[in-house]
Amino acid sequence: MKKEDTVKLISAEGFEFVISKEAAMVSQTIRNMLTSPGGFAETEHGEVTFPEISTTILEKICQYFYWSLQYSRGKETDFHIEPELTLELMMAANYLHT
């Protein structure tokens, strides 16, 4: 995968997730950050830092992005969410508009 086809998502703890740009675009918030005119750092560097989202939650969000792409293409599978992650995950999903 070419660098321009990927996006780096950085958690509050500094852990980096490199995912496909197509998967990242599942989030309307990330889509806006990466496609907005005006020379924003996110657009220029292809990376987005989330100072309020923990590594565990961001990892689950990345998994959801890929699951959502598969689901939209007709592959229906379950997406398991651990009960202890539910509240934080809902808050992050609300912020990311996913």
Second form
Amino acid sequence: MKKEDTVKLISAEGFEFVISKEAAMVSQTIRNMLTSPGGFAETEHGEVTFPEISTTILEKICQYFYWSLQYSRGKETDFHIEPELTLELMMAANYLHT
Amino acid sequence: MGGACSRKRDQVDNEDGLHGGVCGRYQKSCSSKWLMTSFSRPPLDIQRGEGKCPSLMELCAYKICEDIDRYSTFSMLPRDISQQIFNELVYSRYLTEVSLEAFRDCALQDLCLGQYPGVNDKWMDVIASQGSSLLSVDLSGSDVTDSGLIHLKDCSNLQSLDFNFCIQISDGGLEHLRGLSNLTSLSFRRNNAITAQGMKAFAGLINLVKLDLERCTRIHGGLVNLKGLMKLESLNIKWCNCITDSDMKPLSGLTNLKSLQISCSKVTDSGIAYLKGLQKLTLLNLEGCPVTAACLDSLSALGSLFYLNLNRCQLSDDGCEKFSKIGSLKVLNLGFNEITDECLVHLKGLTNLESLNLDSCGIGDEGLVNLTGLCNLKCLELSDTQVGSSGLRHLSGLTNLESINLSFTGISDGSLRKLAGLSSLKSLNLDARQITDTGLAALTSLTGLTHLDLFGARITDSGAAYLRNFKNLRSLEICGGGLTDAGVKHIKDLSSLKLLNLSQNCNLTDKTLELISGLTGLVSLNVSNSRITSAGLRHLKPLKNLRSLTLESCKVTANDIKRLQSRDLPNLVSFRPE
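Given the form predicted alone above, what does the protein look like in the form predicted in complex with the partner chain?
Now the full complex is given, and it begins with the chain already shown.
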């Protein structure tokens, strides 16, 4: 995959997740950052930092992005969520509009 | 659905949601109306929208609901998140008095607990703990009592309260609402305890826009407390049979009223005279009131009136000339009045009319000539009138018609070709015994039909062949007795069908069920009084959307259907025999 087709998501602890732009744009918030003209530095560097989102949660979110893509292509599997993550995950999902 | 005899659906006035569209709610033939209203709660998988990817928010909310016992409080969450979890718990019916505790002090805004099982005074403490954040509460159908309402006193920002069917609330409870001056909407439907005394509390609700006291039978004399509520736009006192002319007087100054429903009260022409000054009134429902055409004197002063329901009143032709002065009307219901063709002459100029109901009036073919100029008409109800063969030609030019009900009229096969050019027609009711295959043959051009009612018509297998033209049919009723399995072959490809009634065709066999097993969109099926046996039920297994199944007077027992329900038809909620 070409670099310009990917985006780097960075967690509060500094962990980096490189995922496809298509997946990242499942999040309406990230989509806005990457597509709004001129505004965000994120658009240029293809990097978004989330100081409020822990590594565990950000990993789960990335999994969701890919799951969501598959789902919309007809592969309707279950998405597993560990009970201990739900509240934190929900807050992050709320922020990411996803 | 479906007794042994041809029937008319009881036409109840249905003004709620009127503004969503005039047509559709005012047609008896629209069988799918029943589908929407009979089951208050749609099955989960339909509501969730198959194929649409759930958001991560939704997935988390589902997960939390499944394990709700793990959570003791959500008060640390942002409000919009706890609100979403709350809504999901209500929707999934996982919310209990115990799990409600987790929502104490969550600053929730909306608590929609209408018809929720088990709600009582014990819930009120947590409900009220939302404090000034709380904007709307629906406790309809709950066991909440007067003392439960004390808690709401401090929720000073409340805008909307619903206590429909809360039969334990009385005057004493209303007293606790007195200070909630931010209320814009208040509803107490079907309450027999509220009286004029308790309604004194309403006087302080100066921001009230909408008040609903439908079926409150003891409120006579209480409306005087509404006098100062100048923001009131909508008042519903339908079925309050204690309401008389004197109750109209306090309404005369409520000049912002847009919607007034006083059907089935004792209000007469002199009571209506108090309404003359309500210049913003757009909707007036007088169904079942003892008013005559003399009330039109007062109503012709209302320049904005677009909906007028005078069904089941005491109108005669006398005085009907004043209809011509209410040119703003879009919906006019005159059903079940002693009016004749003479009255229709005065409707000629009402060119804004989109819906006209003349059900069971004394009108005939001659009168319909007066409708030829009503080219905006979408919905026409002529059921149970003397309209016959020669009248339909007057309707040929009404090309905007979407719905016509000609059930129990004298129309003949030969006259139906006059309807063949009405290409906007979606709903057609021809429930009349003299209609046969020949009549249906004349209508094959009406390919936009979604609802076709041929309940009592004598349609046979050869006539059924014409049904192939109606690919968009969502509901179909053919119950005239002349259909056999061979005719059902022409129905089996109508894949849009949701409602199918083939009862009273006593020669239908299990083969029919086999033929329709591909109609997987079916929500309601009736094949009563036929030769269906329990052996045929297996063909219904693919009909996963089926919610209602009626097989009365067949060789099928309730247990046979229950077995099918438990194994294959999870959505089946209503069946006969039961």
